[in-house]
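Take a look at this single chain, the form predicted on its own, given in C-alpha cells.
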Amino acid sequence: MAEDRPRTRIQEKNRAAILEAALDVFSQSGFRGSTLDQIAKAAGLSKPNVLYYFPSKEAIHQALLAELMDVWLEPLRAFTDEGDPIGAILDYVCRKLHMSRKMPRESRLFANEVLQGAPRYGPQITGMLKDLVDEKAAIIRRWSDAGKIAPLDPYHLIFSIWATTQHYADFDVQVRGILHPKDDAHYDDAETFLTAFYRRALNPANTEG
C-alpha cells in the first residue's frame, strides 16, 4: 500500500487490527514462531488483505517496534535530575512496573526480539537506546558522587530495574503459577516490595564504611 497517500477510515481500521493481532501473535510465539496466516486469522482478515497493508511478516514486526518504542521508553525519557533523587528513581521503578501491568504483550515483544539477538532492533540498542541510557546513567552517577544516593553503578541499577519490573510481564505464567493471585493483586504487592527494596538500596545512610 502506498504510504504517502492519506489512509481511509477502513484502511486505518484494518491496519490497526493487523498490528493488534500481530502484537498478540508475536508476544506469544516470537518472531520466528509466528506466521502471516496466524496474524491474518487473529485480525479477521485474509492473508492477501494483510499483504496489501504490509509486504511481509518482518514489515509488520518492524512497524510494531517503531510505533511502540516511543511509548515503551517514555518513562526513561521522563527521568530527569529535578527533585529528590531517590524519589525520582522510585517513580521510575513504579512507572516501569505499571507498564508491565498494563502492557505485558509489549514487554514480551521486546524480550523476544532481544532473546533472538535483536536482528531488527540491534541498531537502536547500540544507537538511540545506548545514548538515552548513557544520559540517565550520568544523572545517577552525579547523584552518587554528590552523596545524594548510595554509591551504586548506574548502568547495573537501570538493568536491575528493568529486570525486576519487566519480570512480572515476561514471566507472567510463572509468577501467577506460584502466587495464584486474585486478578492483578500481585502487582500491588510488587510495588510495595520494590519501593521498599530500592529505597533501602539507594539510601546513602545504609552504606557500609
Contents of the next structure:
Number of protein chains: 2
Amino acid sequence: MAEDRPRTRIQEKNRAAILEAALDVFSQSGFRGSTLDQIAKAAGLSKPNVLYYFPSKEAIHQALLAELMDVWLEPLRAFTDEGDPIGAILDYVCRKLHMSRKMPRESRLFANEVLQGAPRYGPQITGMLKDLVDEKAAIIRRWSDAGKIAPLDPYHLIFSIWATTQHYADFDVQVRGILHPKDDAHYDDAETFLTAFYRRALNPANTEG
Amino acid sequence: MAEDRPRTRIQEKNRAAILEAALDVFSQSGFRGSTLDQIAKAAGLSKPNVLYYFPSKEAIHQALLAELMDVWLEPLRAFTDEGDPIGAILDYVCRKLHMSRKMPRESRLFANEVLQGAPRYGPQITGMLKDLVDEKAAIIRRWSDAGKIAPLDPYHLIFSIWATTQHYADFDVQVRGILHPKDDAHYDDAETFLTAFYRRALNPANTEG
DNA sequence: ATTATGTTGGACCAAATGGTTGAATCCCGG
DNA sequence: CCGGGATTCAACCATTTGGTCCAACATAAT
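Next up, the form predicted in complex with a further copy of the same chain, please; the one we just looked at was the form predicted on its own.
Below, the chain from earlier opens the complete complex, with every other chain and molecule after it.
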C-alpha cells in the first residue's frame, strides 16, 4: 500500500529520472501511446533497469499521478474565504494559469487521463476532488448569497476556471498555431484577459445588460 | 489525393460503419491506444475487411478527422457580424455547448489529437483554423473598438469559449464525478451559467469594479 | 448459366512491446 | 581489500498489433 521511500542516493536519483522521463513521455503520448523503451531512453537507462525501480509501466504512471496530485490541487486547497472574494477568485485564476505556464506537462498528463475516462485514477480523483470542490463551491455560494460577487453557479464557475486556464497547456499547439507567440509571451496576455474577464463577470454591481 | 466516394451501397454502408466505430474507439483511447481489432469488432467486420475499405489505421483516422472538420467548425463559420454583437457571441457559445452535448466523441477526438501535439493534422488545422479565427477575431475587435462590447482581447475571448464549452465533453467524467447529474441535466445549468457569465463580461456598460 | 467483379475472413507474418532472466559489475561497510 | 548486497543490461520470451495473402463467397451484367 504505502510506497517505500528510496533508500540509497542512486535509487533516489534514478527514481526521479524515471518519473521525470515518464512525465515527458506520458504527457505527450498518453498511457497507451507511451512505451517503456521511450521512457528508458529519456531517462538514460536500460529498460530492465527501469523495471528494476518500478514493477511495471502501470506502476510508473500510478506513481507519477500520485506524486503530482498534491501539487496539482494546491491552488484549489489554498483557496480560502479570507479576504476579498473577487480577489481570492482572481488569485486562484492566476495561480492556475501560472501552473499551466510552468507545468504544462503535468496539465496534459491529467488531461490525457481524464479525457480517456480516468481509467487509472478515476475513483480517487473523483472522490477527494469532489469533496474539495464541494467545500470551495460552498464558500463561493456564500459570497454570492451575501451579494459580494455576482450570482453565478459556483460549480460551473470553478469548471470555467479550470477550462480557461488549462486550455493554454492542454491545447498548446493550437494556441501557438493561432497566436504565433514568442515563447510564453501569450501567457501575459492571457492573464490580462482572464483577470479583466472574471472581474467583469463577478462584479456584483454589474448587470447582464 | 482526392478521396474516391464509395460506389456501391455496401461500400457506403461499411465505410460509414467503420467511421462510426472508429469515432467511438479513437475518441475513447486516442490514436495509439486504439487497435484495428477494436474498430473492426465495433463495426461488426473482420480486421481484413476493415482494411479492404481503408488502406491503414492511419487512413481511418485521417478520414474521420477530415469528415468531421467541417461540422466541427460550422458554428465558428456561422459567426457573422450581422445583428447584435453580444447576441452573436452568446449564440456562438450556445452552439458550441450544444455540440459538446450532442457530439462529445467528436470533441474528444479533436482534443486527443491536439493534446498530443496534433501530429496527424496539425498543419491543416492550424492553417485553415488560423485564417478562420483571424477573420472572426477581427469582427470582435471592431465591436469592442466601437464600444459595442467590452474591450477584451478577441483571440483569448474565443479561446475561453472553446475552453469552457468543450470542457463539458472533454472532461466529462470529471464533471459527472463532481456534479452527479441525471444524464445531461447539467448542460442546462452550464448554459444558464455561461450565458449569464458572458453577458456580464461582455456588457460594455459594466466595469471591472 | 457464366463470367467478371466486388466482398469477406481465417491463417499468417514481421515488428513492436511489456516484461523476465541471469550473469556481470558497482559500491559500500567492515 | 574483501564480501555481500545493490545495480546494470544483453539476450530472451510471450503477446499484441498493424498489415498481408488467398481462397471462398456474393452479386450483377451478359
